[in-house]
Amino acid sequence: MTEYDFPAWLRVSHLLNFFLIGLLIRSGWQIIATHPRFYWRNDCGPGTDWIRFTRRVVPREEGAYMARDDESSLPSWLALPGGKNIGLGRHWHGLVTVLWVANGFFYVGLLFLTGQWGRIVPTSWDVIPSAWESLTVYAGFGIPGIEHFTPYDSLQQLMYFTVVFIAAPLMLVTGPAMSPALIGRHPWYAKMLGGRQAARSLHFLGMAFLTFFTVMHIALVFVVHPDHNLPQMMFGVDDPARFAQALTVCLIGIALVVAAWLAISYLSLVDVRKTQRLLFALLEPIRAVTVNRMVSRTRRASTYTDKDISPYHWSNGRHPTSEESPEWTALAEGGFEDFAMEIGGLTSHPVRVTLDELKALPQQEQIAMHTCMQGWTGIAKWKGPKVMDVMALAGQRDPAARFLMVTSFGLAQKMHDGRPLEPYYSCIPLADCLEDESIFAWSMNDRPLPLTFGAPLRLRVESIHGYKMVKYIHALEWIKDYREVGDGMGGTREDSGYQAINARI
């Protein structure tokens, strides 16, 4: 029989993956909060979930009921960073999977290199019911002698198989789903998976899985033989005398480690902003390589058809009111006939476009997936000019432009500094306008843009996040640099909800 012992890189490759999948899940608990509700259908109506996280009910009524209504607050004890901060949550995230996957191709790389795999990968099918055998004795709060032990017994074995090479490549592949770029690009992808839904429910029960397994490891750890255990998970020696020893650095690591934990959390909040530019800096060279190559094709590739339009479709940001915006108001109240919206800017002559302009200029429809990054979807039909036919009205654009600001009739949600609400906005990579499913909607599923969704006139590109489309648009401008505006962050949520200008994943 094979003698497998510990090596140091074993034993480092174990607790980087205790720190990193703490910060995964704690991370990943901040995202769900933002939308506590998993299903396996892509239209997220009210009822369809299949298990939620919160008692709120949601009316039937679209519009009655917003998405950022039910997100739920968690102490920083909790959640990596705590509190509502879905922004910097998603932010890392993303980071942590990085070092995660790292990590995970290091152990494995190792085990296959050194001849030690076999230690986690059974090479007989007596591994079943040897391991039934050991889940009857723990079952009857027995423990297995230390003779089955090789360095671990059958049931040991089978769950770090499990873990190893199915759980963890099923949130590596489930994850990616999550990203409206690669979906909008590879349309089979979510459907290989059920759809994006039921990716991410997928993607709930491998995280449940995961912490299950990590929170009976290591109280395993200090159960079962543990003069054996820790000697050699601490100094990779199978010697009871230093069971003292082991136990002492072990409860020190494991200290250490919450502490991390915890300090990562609550300085994350010291300064959000710098935090904010921190991870999107190191994230960002990520995303040049991976997603920002992704163009979507969805209309083209006729992903969806009218049978998929979803019955009920979430929404985000209520329509402003009299007080916020009293020109929207007045031109809501006589159907937007008087609507006329200001394109300027770096460019040849600015305009003034009416809606009929916009309806007379060559109009595309696309049925897609609208996908928001608190983890809801729905599908509609959309309706409009595409972005650059609207942009030449205004002539020709300045070659020094490279990002389109475009400002809502409505009102962000709140400042990053607190001062007055200031009217939504968002700057969208000249990338992401030439898109050939980028478009100013004015028609959802067959009828003028309902008041909820964006009336008169919203932005849609298929390819990023619901926040970067603007709703209730009221000018359009070609400008040089993102960080000369706002609060330099990209857009009303970067700016004030820690968001990152590129929201392709």
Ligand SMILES: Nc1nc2c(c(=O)[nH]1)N[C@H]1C(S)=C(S)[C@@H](COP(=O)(O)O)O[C@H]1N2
Given for the second form:
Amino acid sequence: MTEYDFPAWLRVSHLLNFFLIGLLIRSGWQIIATHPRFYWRNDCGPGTDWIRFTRRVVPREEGAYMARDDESSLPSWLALPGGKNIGLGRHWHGLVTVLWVANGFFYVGLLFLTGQWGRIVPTSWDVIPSAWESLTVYAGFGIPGIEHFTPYDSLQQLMYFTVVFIAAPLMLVTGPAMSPALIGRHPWYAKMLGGRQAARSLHFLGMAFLTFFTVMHIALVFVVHPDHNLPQMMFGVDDPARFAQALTVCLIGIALVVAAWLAISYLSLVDVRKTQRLLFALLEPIRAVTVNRMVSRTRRASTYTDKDISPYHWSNGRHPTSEESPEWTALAEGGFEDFAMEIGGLTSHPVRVTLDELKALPQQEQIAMHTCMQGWTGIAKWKGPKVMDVMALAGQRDPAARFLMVTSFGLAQKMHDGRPLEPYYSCIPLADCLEDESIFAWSMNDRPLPLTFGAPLRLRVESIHGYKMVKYIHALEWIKDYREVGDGMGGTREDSGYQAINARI
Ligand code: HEM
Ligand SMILES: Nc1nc2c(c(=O)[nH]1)N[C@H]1C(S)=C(S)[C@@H](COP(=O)(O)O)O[C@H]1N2
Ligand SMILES: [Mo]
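Given the form predicted on its own above, I would also like to look at the protein as it appears in the form predicted together with the ligand.
Okay, now the whole complex, with that chain kicking things off.
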């Protein structure tokens, strides 16, 4: 005898949840593959990972090993979309998160509105000994009697409660802590979770639990009184006579969901640029009302102090070789004394400025956490003039200029279509340039920038991910629109890695 029924809204949101959670797990794996290590500390130093999914050993010498050297490729049947496509993986994760959270609120909302909450919320402590009893039955390869299922037995109820009211909220709370914009604006949010890497580790553990649960759950559905639960879940009736029919519908349903998962991976890869544009268009309105409004204030909030500075800082993008940039190598040999940077584009007085001129401007120092979208972080002290003070050296910006194009002496690590490597560049939206914590740093941890970390000058904008922070800066140019330069997507990582120009999450 069941006290609770299986209304259509419950069955539909359950099916949708299964479909969406699969996409979240698979796009999550795509992200993990680019930095398959998890930490509790924000330093991410070699050997401090508590779990890793790679045999590669990180050398202790800074700059000897690049974050990109640590990336693995995954097959498309496993990860979304598969290959080395973290750009698309991140877009998919973001988009599906919105759908999954909406479906979750719909389900929990109706659970309470219809008074159905009691089906998964235990109301007596008896649930614990009773669940234990169930567990001992399963451990002896038995199955608790049907009279325990009203509609769920205690162990099942406890598991469902944990999934809906502990694991799902954990994902919802830890996910946003990975956004540099959010934790730049609200440093307490990451601190509350033990830091950005702790949040990432908890997010990973939540994923591991949900994956384990999903596999066990599906297996048990076919083993534990399937003659009752399958007709209930498929048709909303407790009618063992319709078992065969329910089993057929259920198996077809699972096959269709799996087929859709795979189709999404493969279709994403048919025209990667098109997928990138489509997902960007869908996600940008969501970023506009959330992370776009957040301005970093880690410096004003004194979020990090000298003792937080990472003893080891990961790096990405090697400095140019003499073949790649004879100009940069010659400058480096002279200690960058002859360095001069062009500042031009849509501005009244294009100029060339030297390092001494930059150092003569008011200087800003900030201890900030660098977040690479691959997953690692590092804390360092950066010093240099503010972006807008430097740009003012070239006179008045034409109001039509909405982006600052920052070009490097260094080359891209890869061009997506295999053409010869072009100089690394990134277009920074005006709003990001205007932030208090946007500087051109020439100093890292009280010393001139080491070669690996971008000598002689690199960009710091603390509310965005690392891929926009160009190292080895060559030139600056105000431009009208990022669509007019490069491949038109906003920078090297956007053009050839399919990332979004908006790097706030
Ligand atoms: C079933 C639910 C979910 C699963 C299984 C899942 C899984 C994952 C995994 C495995 C990663 C990769 C972690 C890494 O290596 O850095 C990840 C990243 C991430 N997740 Fe989730 N997640 C889920 C729900 C959510 C939710 C609800 C949010 C936000 C509210 C969220 C936001 C994020 C963000 C922001 C990242 C970093 C991705 C990026 O760099 O773009 N996730 N997730
Ligand atoms: N010129 C150049 N700048 C670059 C890159 C690059 O490959 N070349 N990589 C970017 C990425 S993805 C990251 S995470 C940061 C890494 O900065 P770090 O090496 O100082 O830690 O640099 C950014 N700036
Ligand atoms: Mo990065």
